[in-house]
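Only one chain is included here, represented as structure tokens and corresponding to the form predicted alone.
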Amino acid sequence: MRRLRKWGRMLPRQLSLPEEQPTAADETAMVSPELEANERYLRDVFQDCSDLVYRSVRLKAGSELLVVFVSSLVNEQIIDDHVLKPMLSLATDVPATVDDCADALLTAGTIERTPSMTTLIRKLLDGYAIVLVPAGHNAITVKASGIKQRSLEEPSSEPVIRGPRDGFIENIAVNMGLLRNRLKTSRLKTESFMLGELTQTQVIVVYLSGIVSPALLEEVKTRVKGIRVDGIIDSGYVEEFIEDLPYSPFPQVHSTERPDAVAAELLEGRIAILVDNTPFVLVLPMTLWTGLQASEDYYIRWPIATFVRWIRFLFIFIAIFAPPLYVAVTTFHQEMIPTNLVLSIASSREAVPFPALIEALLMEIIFEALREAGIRLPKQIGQAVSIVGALVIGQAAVQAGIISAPVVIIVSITGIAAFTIPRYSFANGVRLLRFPMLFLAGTLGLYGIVLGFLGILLHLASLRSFGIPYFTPVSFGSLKDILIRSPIWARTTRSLPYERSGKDQ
């Protein structure tokens, strides 16, 4: 409850709707038995919307129906084959009721009836066609979505040597199908929400019944339902609203494009949140070890996966502490390194006018700028910029006496170390910590590094992700999937300590 109260205090930072709202439907409006009144209502709501199509259909018996759809959202071939042609060719009698029309004329697979004009408008914007029948208090909705989607392909953000090559896309229905294809059980449950006052984005909470903690599930649903904002464009919007500590550099919810990774996390008792129009699925709760594990760890032989994990553990320390250690030792503790190395570093820094701290900061900022430029530019140009920046600019800066060669080596190793972290959001937090650590090392030396390390340790120890400590699991038995990647057949417990039994069911 304390977490919920804290989260509730964060609500005022949510965006509010603009004062001047667009034309909206009356929430209480119902379908009228008069066809002209329904058409007039829709034209008022969708005024100045040129892609809304009104198609009157006169049946053989003389009765008139009205078909309405948004041409930019539907597949018109579906409407022609399953709505218009059956009406024009198969009707032998006047459809007296909505049920007669829906059961006897329409051949589409998904047909629903609704008396609410608000629901009709939402269906129109979801790619449905609606059929209005005179003398009826219901209207018929026909699913005819026609938005083009890209094909399934390997996620560029999480490539693997061995493992599935399919990834999530921007269509939430396709993403759910990818999960259903891997978890063929009725215990895979979903709960759908519509978030965003103007975008009306579909958000689906997915979990495995009987494995997930009921308290965790209830808290997740409470936080998701509490989101009040005018638009949800990406799952990153949802993530910022539901995480426990938004000011921490470490993510408390991780995202992935891989359906196999989400299926494995669901089997562990975690919860996934799918957001329409984005391929990134949120998985929670997150722990420190989640940020250091890749899905491919479980597809290769366990000794190799264990070795790779230890490499990651080593390089995460290098990613955070290598530049600060260089600055601290060269500035305050020269006696800690061999004499020959001290002389070599001193000779390389002889022409450099800046202290080691400024040197390291300059190189770190240049490296981050090159990395950002390489990502934002087109792929071919980005690679060229990275090569030019790393080789030409770095070499020129050393020859010009602006920075020394040891700093270039240290920053390069640090950059490589950060790239070994499989979770992108977690790696971003590690990169961010490097800068305060540099300031501490440049002002207090090794004492500053120790203080910074203790600060990071205390922060991680106090961090929670939906009530789960960030260091979870901490028991010795659970470490067999943390320090080592034990064989699949040796894993008899789940990694998260939930209220229900953690044993495989």
Given for the second form:
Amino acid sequence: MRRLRKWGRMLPRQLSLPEEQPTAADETAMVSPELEANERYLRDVFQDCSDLVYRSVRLKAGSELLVVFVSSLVNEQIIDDHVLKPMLSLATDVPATVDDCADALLTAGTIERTPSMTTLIRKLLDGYAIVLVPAGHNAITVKASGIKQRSLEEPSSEPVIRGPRDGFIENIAVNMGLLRNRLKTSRLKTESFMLGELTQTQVIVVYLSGIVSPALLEEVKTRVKGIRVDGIIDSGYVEEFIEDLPYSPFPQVHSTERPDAVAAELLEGRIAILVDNTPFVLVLPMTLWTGLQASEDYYIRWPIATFVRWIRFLFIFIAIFAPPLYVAVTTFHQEMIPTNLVLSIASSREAVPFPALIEALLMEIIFEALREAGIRLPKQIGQAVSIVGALVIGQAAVQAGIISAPVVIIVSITGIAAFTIPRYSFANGVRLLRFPMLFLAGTLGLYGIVLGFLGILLHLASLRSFGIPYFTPVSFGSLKDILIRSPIWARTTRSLPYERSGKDQ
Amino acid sequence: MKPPMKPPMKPPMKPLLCLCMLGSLLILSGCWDRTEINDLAFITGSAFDRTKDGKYLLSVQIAIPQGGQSTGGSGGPPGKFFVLSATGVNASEAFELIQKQSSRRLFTAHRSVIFIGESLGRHGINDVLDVFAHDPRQRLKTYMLVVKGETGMRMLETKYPFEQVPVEAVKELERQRTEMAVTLRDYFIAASSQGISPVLGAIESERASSDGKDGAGNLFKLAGTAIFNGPRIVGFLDANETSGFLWATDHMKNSRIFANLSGGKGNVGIQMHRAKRRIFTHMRGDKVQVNIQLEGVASLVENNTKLDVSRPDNLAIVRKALEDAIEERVRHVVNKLQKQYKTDSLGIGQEIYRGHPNQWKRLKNDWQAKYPEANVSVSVKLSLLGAGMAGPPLQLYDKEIVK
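Same protein, different state: after the form predicted alone, show the form predicted in complex with its partner chain.
And the full complex, kicking off with our chain again.
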């Protein structure tokens, strides 16, 4: 497996924590047999945390227990029904012990005992309730997490006409369940990590044992383990830490909101990384072709899927090359255009004061701004933006002679072409490439376009995602899922030859 | 876990060097001729004429880009083109003078037609031709035409209703290949080959019925072939002769041919589908024997005789009449070329060169003298594929029809 180029990104990041938690006691604190001592310790640690609840319970027998939980993280119904009610209703003569409590008093499902105060604090922050019992060296933790979560909806970033409509949500347990639901096999293995010094975000590496390449798995685990950062907010953070070439415009890790896509890619021998608090799951290694496939390709009839795929192949070229070609041909190679067309282009450019390059750049930037505005604005205003954009740019600017009509046409086609790319992050990379290509075309003409194309090609050919070349499945046998989407019964091999490329070091 | 790898130290100059090399690649490769499309004057046609004092008059027709959003405005439509001209001792000087009159850079790559005025053609066109072979910005697929009886400049000023730019119409006329269509490339090939003289298409302007304002009511009309001997025009073939010439030079495309049946029985017309020509040359001592074999496939499209052509023997009569007519026509052309113009435009010398290279070595020096004496025979073989929809003419009574 190829080594990381920039291992330095994995080195511990300086935690610029101010002198926080001055009262925090030492890390190795243990649960004390004295209830007051424990309570004092907790109150000390969670100073100024108003959502921490300390509820003392007096049993009928006279002994007193302390239940502590973070009210914003737990489902209070669970605590009422399975912790407090049984305690208050059950009568025992003898003072309760930790074992009694755990075995008889609590009716909750997941119960653990721990002597470590550090563990207790973490559990509290995970949405557990803890029960402190006098005269015990252990405390009981009861799982009662009950944070509100949204329901499963169709992912707005990757909609399909035909196909499952559920998408990942922000809860990692639910996401894991969605995967388990699709892959009902004990081969579906998971390995959990806690990343982020302050966020303590759960990150799960998921794979199908027996299918995944062990070398690849080892590399992924190494890279994930190596992440040192104070916060992981989204899987994008993880992606940036583990990708091979951070300076490439092309994503080397595929992120998706669709459980069906992840399940399918796991079956191909890929590895998924689930990150808590984000619906975007990372799948790796990624190849160029992943960027051009929609999961719907596999749900509709194969000739249609193949046709759609070809349309995408065509339009990715248009997305990169249409404006540069226009600029190059109209400023350097006027002899290439048919006479009638050259006259009509020239006539529509009569009133335009800018060179074609500036014009195209202007339009492209305006288009990108419109796109960005359309995404960021609330839905209702987003409509208005597109209407204003269409009217102002398409009609008024042309009539005012600021922009020529052919450029508007070219930019619109380019915009549409970029939207045919199903993977959002991949489409972003393609869109970005258009600007250097425009400059090349505007300064060097077709020669510049050829140079740029060669550059892109060389970059793609040398790009690797976790040791797998970006162009990977281009061998005769595996073209069955690249150039055509062959029928599923005709595909008997997995598309990624991991083992072979695992050898190149 | 493997230990982190440190990248090897690189010399700090290397990226800088790479950038410099890349930069010089961009700058020094001579690709800075950026020109906006609306800073160009698109020449759509040129014309060369000879002035009285022996200089060359170059005229160019420049298209005026218009249309798009500006249409619908008040006032009459401005001209769609205009003509600039200048005189000089050669084409370059004249071109330079025209450039000085033009606010935009003259751009010749879209030129489709070059007119040669007849007087210049008779004087010799070699001096104006070299610029097309030397200058890389010229296109060899440009059509070249001789303007019969007029100056090329007048031709450029002709307005034509169909096309935005009148010269485009000439290009389209040439593309139909109903008459001689010769490009610069064809001309150069013929002029530099052994045993063949170049020809050019000829064009004249025809007065249309409408008002007689200057150039406004005129149309273009292809007018046969200009026969060159060396760089000079020695004569023309008219439209009829040109069609025979086209077949004899194997340039016949689908065109229509008609023939009168002997004895005043009427006439027939055919539409050619395929036409082929073969030339066989024999050397009998110093005597050159040439046999031109013409083969054609055609279908009958008109029958103004009383014959019922659905009967094979009647069709044979028609075919014979057509073959005779074609043979007569081609023989006439060959005769005219041999006797009147004494120019080997058909390329008979070239055929001898190909068929009998050794004899050609002997022959080529006085081919000019030998050529008119060459014995040329023409044989035609026509096959008629169909007799059309109706056998006998539908407008005749049954008893009038010759079965």
